[in-house]
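Taking the form predicted alone, here's one chain by itself in structure tokens.
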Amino acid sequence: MVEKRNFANRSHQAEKTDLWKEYPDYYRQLEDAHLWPLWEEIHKFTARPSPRSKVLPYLWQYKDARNLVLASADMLTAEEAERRVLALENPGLEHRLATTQTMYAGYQLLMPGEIAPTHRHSPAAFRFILEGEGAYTAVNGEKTIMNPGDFVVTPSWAWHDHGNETDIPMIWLDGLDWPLVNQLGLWFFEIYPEFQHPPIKNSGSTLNYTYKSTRTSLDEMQGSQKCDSCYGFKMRYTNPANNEDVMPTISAFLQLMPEGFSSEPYRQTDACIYSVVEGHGCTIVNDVKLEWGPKDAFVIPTWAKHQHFVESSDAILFSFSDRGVQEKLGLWREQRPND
């Protein structure tokens, strides 16, 4: 049985129009037919010249999150948890396991000797390594060793597991597009029939964009290009096979902002999640000041005006968003100071 739309609930959200009062029988017929008049709602959209988002600017300090992440190891193993992760839940999107409207981030912990079992899912994923070195991610059986600052890709529907054969904990930032996939109603998940996928030889596919190589590229940009007034020196991770984003639904970036840098005010339609790799500074989002240091994470909502300010040394920021999706749909836009 299909549940009827409750028109009474609508009445407390907005004053009933004269038409609603004049033609109550007509509105009851609409309710029975599961129809609704746009004219009762369209004022909410015509009065909105730019995007409004429930996402709030927010900063997660790593020193606080790290203690909670490590404490979880005393409660359950990686195998028991499937993935031992603490999600970075945006306070404007509570209980949705979402950091922005379309992107998710979380801190994952893998203790020495642990293996997170093999599974796959329709959401695409990546790992941005924060702490520890020498553990691995295996994608369809192909292993890559992970070190701080590495960006490791797990494409949609690829089998993957993680293992820590070192004697120190590994912590990384997980990024997934599952809020977007959920909104599309396309969530699939499958557990591998065995604990781990059989290993395969290196296929030459690009799974790991090492920090050593990307940091070198940023240094070369700084030595050869003019510093952008809004974001310093910024590079986009791309798939060498087609020069497009490493995953169709997730765009990822690494930027260098020089010592003492003060960006001009800037905004864009993709809400961005940041992880600080090096340096200290702050970002002012509208009227909210977010003071950050190494390994901290923060989020900038859709179309929120913001500025970055860097302190006494160069700052390196990793970020990701759904920008590529917006570009393909012809929806992405930005506003720079002279626009």
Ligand code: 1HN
Contents of the next structure:
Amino acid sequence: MVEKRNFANRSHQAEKTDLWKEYPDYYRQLEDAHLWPLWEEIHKFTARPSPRSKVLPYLWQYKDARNLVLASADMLTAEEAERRVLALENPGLEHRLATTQTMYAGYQLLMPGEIAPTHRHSPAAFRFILEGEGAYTAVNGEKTIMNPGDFVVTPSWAWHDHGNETDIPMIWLDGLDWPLVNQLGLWFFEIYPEFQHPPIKNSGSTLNYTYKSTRTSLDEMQGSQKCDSCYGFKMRYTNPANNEDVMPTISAFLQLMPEGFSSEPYRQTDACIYSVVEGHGCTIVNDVKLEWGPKDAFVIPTWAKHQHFVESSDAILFSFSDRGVQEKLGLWREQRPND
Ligand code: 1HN
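For comparison with the form predicted alone, produce the structure of the form predicted in complex with the ligand.
Next comes the full complex, and the chain you just saw is listed first.
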């Protein structure tokens, strides 16, 4: 009998050959040599013409998540928690602290008077602000004030802390590329030797794509361009220094879909995490219907066909993914109705 890793029990019984019964000595030698016969496994891949993602389409209703994250304030402080966050864990990726295979989102709460201590890490991050007004994030000591709809970036390895000097709770959606960075085995982390990084400027505009400015740009786009049949009017956040994505691993978008809009069926290879800013509607992903309203978050998996349907006022949707990474690797694809 084959010992150690038992070949008979190693995955997909249906497709493997019976050679291991005929040549048990050979298969045992392979195991000892840490060499594995591709012909026993390759059918799993050749039978698959396109990606089959474990990620499931899923929606988190803000009203539920909000109550749960607010309740955590009675249990621990932001400082005790390091970051007081509820991760949006995809039900297809249980216990992986991941929302898609490469991206993570979480609801972070900062109560009045709290400071989340200064640290830095190799994953890149951003904050998309949901609720509250006037708390700050400081990046390498540069403070920016956060308001709903603002998109604030924290690049890889930049020191950052958050503080709430207002008298109301602040809640935002964190986005990080850390499932991707963990896959690459590249997690680095450091705590700042002092509680807070010394301030270098009073307020920062370079970190923050304010909703005031992005919403205006969307209005201008709606006034001057044709509505795309798959996604309405869609903008990609870019880094003004090089006109590329805001950060090398994270692509982020803001789109306006007009009232009553129904998008044509569409799919793309980047799995996307959405956060609704304005409006109500639903998105049908494969056969799953996700009904959304302001501040709800949802996921569209890799290569899943989907259509958006907007109700009686314009809808604004924020979204992010690893699209820029896929493009750089020459792997990104999309499929529109006539492709
Ligand atoms: C982190 O540093 C923050 O700085 C939020 O607010 C979420 C998730 C994983 C690892 C580090 C933050 C995080 C995180």
